[in-house]
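First, one chain by itself in structure tokens, the form predicted alone.
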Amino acid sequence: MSHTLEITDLKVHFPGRHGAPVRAVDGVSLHVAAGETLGLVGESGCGKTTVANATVGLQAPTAGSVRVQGTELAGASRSVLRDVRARAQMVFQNPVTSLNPRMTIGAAVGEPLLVRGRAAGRALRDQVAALLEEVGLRAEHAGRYPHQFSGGQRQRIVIARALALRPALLVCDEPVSALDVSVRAQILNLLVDLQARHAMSTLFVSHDLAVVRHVCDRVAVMYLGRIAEIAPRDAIFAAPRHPYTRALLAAVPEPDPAVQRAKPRLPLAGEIPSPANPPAGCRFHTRCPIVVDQCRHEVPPLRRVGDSDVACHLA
């Protein structure tokens, strides 16, 4: 099977107050398959915004390797750069930020065709009507700009120039996080439907499982700037095998208050430790109900348990 993305080894390493560096990412390794969506799951602060700014070339990572379609990312020119911007999209998280308030819509979804010599006059505004029709809006919605629009809509218009160059890696950093509950189905149902037509690879960041079980085939668990546990949507729901990843789950509220009065309870005892000076062996022992000597001292890999790989020494 081909990899529309491949992260192998991946560090990202930020200047530190004390001169000791903030290990924001520090050794994440992960693919995505052709038509396939990985999503990236994860605490504040674990490093999941980071992997996914240079999954499209939007921080130099400081070590390991990066390849959008067999093209790698760390190092590469500007021109190379641009060249994989082309088949590798972003859609952020606000799209209030995301949109210029000067331009219309018609202009912000037709600008990468623009700008790339893709279409111009009336072909561009056939595409842009073309587009905006795709993602449940009108085509004379064009000529508006976005404070006339609702979160909900805002957040299609920034699909719809993501998607304006066909990518082959759509990557979503929380897409749907600052929208309204009401909202925000209608977005992910979009992303699905779009995903499937367009046969798109999709890096899926949330730190909602709930939202990740919708959309995601396989699930990649990451703690404090490493993976903890990757597998199949499944398996990760039905049988997890990091306590990290039991103790996420864990936390997830259930609407049967009978469900959730039976669902196991995992307190996670003190707070994520800082990625300036971050424990030895395994990451997680500061925190893991279940920590044993070997993990104070050896980082444990990544190895196959069943359908999953995890970084456990007790999985």
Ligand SMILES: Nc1ncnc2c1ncn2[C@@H]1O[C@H](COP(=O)(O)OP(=O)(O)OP(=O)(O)O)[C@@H](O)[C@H]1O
Second form
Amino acid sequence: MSHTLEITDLKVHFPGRHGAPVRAVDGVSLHVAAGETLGLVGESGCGKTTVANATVGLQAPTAGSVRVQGTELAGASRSVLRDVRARAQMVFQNPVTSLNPRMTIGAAVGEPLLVRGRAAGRALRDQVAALLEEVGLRAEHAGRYPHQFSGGQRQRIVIARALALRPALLVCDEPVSALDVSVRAQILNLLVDLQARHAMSTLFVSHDLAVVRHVCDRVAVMYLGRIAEIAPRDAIFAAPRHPYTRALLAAVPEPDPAVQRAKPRLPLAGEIPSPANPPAGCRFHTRCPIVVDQCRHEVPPLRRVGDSDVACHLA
Amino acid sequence: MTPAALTVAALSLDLGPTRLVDGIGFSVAPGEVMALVGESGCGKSVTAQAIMRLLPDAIRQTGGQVRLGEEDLTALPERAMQAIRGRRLSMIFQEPQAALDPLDTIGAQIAEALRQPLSRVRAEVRRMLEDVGISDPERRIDQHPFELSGGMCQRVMIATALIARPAVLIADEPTTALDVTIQAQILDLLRRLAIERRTAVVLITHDMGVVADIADRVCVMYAGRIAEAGPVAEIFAAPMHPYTALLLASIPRLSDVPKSPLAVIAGQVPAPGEYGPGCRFANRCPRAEPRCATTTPPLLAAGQGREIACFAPLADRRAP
Ligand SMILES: Nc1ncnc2c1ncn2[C@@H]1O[C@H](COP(=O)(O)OP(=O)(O)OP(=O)(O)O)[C@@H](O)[C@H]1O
Ligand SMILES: Nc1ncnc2c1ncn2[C@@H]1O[C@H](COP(=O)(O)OP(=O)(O)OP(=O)(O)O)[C@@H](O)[C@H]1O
Ligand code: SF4
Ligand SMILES: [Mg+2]
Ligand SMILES: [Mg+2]
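Having looked at the form predicted alone, could you now put up the form predicted together with the ligand?
Then the entire complex follows, led off by the chain already shown.
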């Protein structure tokens, strides 16, 4: 059986301001198995959102393949894309801009069902009520407007809408980053709950490693448009193989002074280079603490080391 | 005990009829990093603006005092305040690009903090750039902000804030806009400078990880008031305020059991117009008693340098 999501050698290049294209995503391969949650982490600008957008057909690939339940999105017709979008739904970072302020939340949640002719009238109302309750809101809320809800409640509404068509794949792009710290846990608990209940596949994009560890089964680490490492959750957190993964983990400030202050520091020199002008060889070589000459010339392929797939000559 | 470098006492800030900040107080010793932590809208930035006497027109200080060493800043004329800002009392912001002048070289902007032309203080500025970890300072000194990354701009702002060796540095979310690997560099830098220069640092953040990393003491704010304050090690090990305890339990950690339920704080933070007469956490608090909704719990000493504002704290360690 094919995976729910299969991305092969995906490239997404944008026209650059100074001639050279911005290679936002430059040869990414990954998959998400049925019922699995894959975390996609990496620093700002590494290409996470671009991968997420390509996964739900919001961004056409420059090259490579994106398959949702076996259906190819690259070069697909409008009707195929429309069909795939019902099976792959996206939850964006900002619940405020994701909802139409002039639409009741009942209408917003029911819209995908109505537009695709899946339900109408009484049946639609019942399904909307069930969806609202599923995300922890009350059915009576259906007649209210988004501004009558808090940020956390609005993210629940967005999630209910994404669930309406019972997608095989949920793509969450930083779903809790815009929320108050005290309501993040509510949404994370909800997402974990939904995974267990529906055995949905999820691509979970975040720059917060502790959040990713909490909700994901496997984790992919991106750096400058490429995958540095992919591994099962416990492997990547217990035994990170790529020097970038190690530095990223060391840089997470943990909310425990004893642990945090005892932690060895692995400071990375310098800044992330521009994706319009990425370094040759290993893209991490300008900041890598263990760089050798080979790294400057040869692109390290992803290869299996222990339980990880790692793109590093020295792993 | 060393006298405090900065003391804030009973500070109240109003927006029209709405009290945004309600009688908060804390002090910071030389060389100490004090974190002011709390969720969006709880009043961290307006407190910083009040300390700098840079409040927006709409917001008025209606009570309290800010003292720099022994000196009461509240009563000073604006001219005297201008001589203090950037020299004895400095501030850095979340968005460094917005705070730097795009048309001026970074060297000239740092020199400006010394009220000197760059040519007179070039060597000193270059040393400061080196001190904040900017490589190739001789070239960078003549560049403009747009030629620098976000992390480098933040270092430039720190250099600008510290070159006059202020007694107090207010850092308002200095790493929130940065990536974690860059954040780690900046936090290490702030820590080192606080120790080496004996600068008192007020670090504003909403990230408990940042607090655990570099702060000596912490004030936990909730809805315009201090819920709990004290040494970082003690508060993280045994939070006494239900809000602090729940907040700490709700954060996913690298050490918890994946997919296990996180502690949840029901409801949401009230807006300033919605504050009731009692404890502002009462409507979300699992330990609330009837009086919590009607009476404001005072911030009281609880031993070991701790203070807590709660009628039903988790472990009652108030001195008898
Ligand atoms: N439409 C576009 N046109 C040009 N460049 C783009 C476009 N969208 C993204 N980029 C660039 O592509 C790169 C990857 O962007 P992307 O938004 O995917 O990163 P990200 O990992 O999601 O970052 P963040 O953590 O900040 O959300 C960045 O350099 C970005 O500036
Ligand atoms: N210029 C202003 N005019 C009117 N109200 C303001 C102004 N600045 C802040 N406020 C209000 O004052 C309260 C406290 O805001 P403040 O910016 O201090 O919060 P904060 O704790 O810094 O939050 P954040 O974490 O989002 O930066 C908020 O309710 C805010 O809406
Ligand atoms: S390939 Fe070389 S530069 Fe890249 S991560 Fe490995 S050691 Fe570092
Ligand atoms: Mg993004
Ligand atoms: Mg603020």
